[in-house]
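Shown next as structure tokens: one chain only, the form predicted alone.
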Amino acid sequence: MSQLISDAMKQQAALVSTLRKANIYTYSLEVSSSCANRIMVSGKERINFISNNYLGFSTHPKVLEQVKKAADKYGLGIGGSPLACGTTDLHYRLQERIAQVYEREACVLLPSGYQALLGSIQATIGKGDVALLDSLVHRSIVDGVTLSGSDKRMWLHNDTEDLETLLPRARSKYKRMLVIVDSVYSMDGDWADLPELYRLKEEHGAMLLIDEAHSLGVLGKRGYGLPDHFDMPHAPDVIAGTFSKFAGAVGGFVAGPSDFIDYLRHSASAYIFSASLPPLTVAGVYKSFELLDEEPEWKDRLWSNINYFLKGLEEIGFDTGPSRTAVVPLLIRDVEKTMTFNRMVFDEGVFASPIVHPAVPPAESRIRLGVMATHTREDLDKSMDIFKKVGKKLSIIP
């Protein structure tokens, strides 16, 4: 047991203990009701900004309808990989949807994002190729490109200047070049240029993948992400993403050329090798995709409330960073004034979420917060009301 616990794991573990004993660890707390606008955490009700469930479809009653018939006619889940017994009707259905959505010849589904991220690169580019990757995208890509064993170049963040002079460079040594960005970065809430990534890579010659985790339901007119958004639908040459945002799901999927497809079904490790959707999720994320055409008030009512609490929060004089969409991070710029203020805004009843290292450098630390449709002004002004009495109090704003 001494050789499993390496000296990292003893300073992690020490941390973690420290954390605790001060009282500021709220990592994995005990939650016992859906995931909407309030949320039963710790035996209270508390302000849900902790999720990514952005349009409330997790608790729609059209989802869980059809989630419930699902369950009737399929069952828990379906009992094998998606190249035996695990893809249903109900699986292509699905496809066919995502494809249309996106405007591509084909769609294939998997277990969840991030394994989606790993099976779109390891489909794309392999040994004597290269991955151009905007420096802050998320770790699954990261992952994704060591998977597929091509070599890595980072750029910086959203400067396509700089990513504009490694792609000359990158040409001349390597096979092929695939840039990889996210629509909606994670923990700052911009964007991504999709006009001049593409005019980027078809003047070089490389490839582009999207991951539209957080921009699916959140961007565009239709709510179709950031090509929407951009009304530029064949810009990216793969699209993958998630149900775990904008349908407060599980699973992901890749969408592209019908060929492509059918490759990453026989070669990506993240597909072959893991047990299909359930059906009743399917059912449930495919009737969220019939809401965004049906009821697109949810989206015109995430995107009030993102506005709305954007300008309330810096107005009191909070850091929201290049924060355009539903992630809001609270730039705090302290380890363990990030972690107190979490505790506390948690016992006034707020459920958010504290950002350390290393998932971000210690002077990036913040709090991660969520805006949803389901969201009264309500939530949003006693949320900040009581932002600014713990931020006072703990100096983090005048």
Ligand SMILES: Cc1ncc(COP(=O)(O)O)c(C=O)c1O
Second form
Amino acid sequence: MSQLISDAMKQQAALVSTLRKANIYTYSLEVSSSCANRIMVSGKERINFISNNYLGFSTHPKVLEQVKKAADKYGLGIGGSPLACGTTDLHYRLQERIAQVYEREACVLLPSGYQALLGSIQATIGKGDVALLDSLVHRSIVDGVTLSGSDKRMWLHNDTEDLETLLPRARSKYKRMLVIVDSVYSMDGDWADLPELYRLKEEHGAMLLIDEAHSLGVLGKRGYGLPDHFDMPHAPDVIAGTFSKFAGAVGGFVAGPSDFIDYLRHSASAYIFSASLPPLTVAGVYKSFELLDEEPEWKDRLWSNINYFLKGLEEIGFDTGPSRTAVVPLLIRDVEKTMTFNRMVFDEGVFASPIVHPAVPPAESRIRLGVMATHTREDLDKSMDIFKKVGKKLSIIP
Ligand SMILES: Cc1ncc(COP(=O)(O)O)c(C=O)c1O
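Form predicted alone done; form predicted in complex with the named molecule now:
Next comes the full complex, this chain leading.
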């Protein structure tokens, strides 16, 4: 091994090598098609349960039409950061659209959801402040807090009573408090209790930042996410999100008051020191936002699939945890069995994602499934048959 690999890294490398030798390593397999309900992986067609392309918009003809038009006009990329030449008319229109969707004064685009979380947190808090995180928030949030220099406190997942005990203590010690949650949790598929979070933040003088990654396009009457679901558009102070899920694309955003967004644009390193999103991506994402209004049937189809699939899996005997959305875990609770299950279902025809340590504790090992609006009933039924067959073989279900 090269000298670049430390002793701690060697352990990790040895584990990967063991999984490869046992033929149960299924990460980064070669994909050679678009991200549709069926996907070509290692030269074979598989039912796609690995993506976050929940609405299937990444291949929608109207989205692709706009992408092609923008490619013709602007080329591959815009060749600069947003403060230089990277803010085109298309970027401005998309920012305005998102500000409208979330009923905010302003919005700014970033190159990824990860960077949107880094930037939004760095612009909100710093040394002498504290971030109060749900224990299951996404890694981008944890990294954003580290970058900000503020202190960090974790509260038990979705347990607002636990948060309530932390808030008065934090208030006496810190200048400012920022509560941060995922709207929908990326591994469990449950959602945050926005009304209660709003009550607590008002009562204790805190601020609230929500990460709309898995909620936009999925929750709410119009698909406008968690604030839409609870009809509380003004409950969060800051909203961050990504285009990698609802649009199946790439890119992130932060929405909030105009003075805050302006401050972010001149202070957040994730925004300033990175090239701007390509206009062709911005054009496709803009159309995806329009589709939320123009073709609500995609969200309806997604929900019909979620309800059918969750019910079916539970009837078969799988533990799907607290999931209520397009993120569906099959809890297996054992690392090796999880990796083996994933390899076996892949061989039978389903492409899914094994989630093991360090992403979750070993006893929380699981397969993570992403339901799509474009899954047919045949896709869902066939997958459930495969899960049942393999689940029985590995004694995961009775
Ligand atoms: C909850 C959550 N937030 C943020 C991100 C980061 O988004 P992106 O992949 O677009 O950078 C993800 C992606 O995995 C996520 O699941």
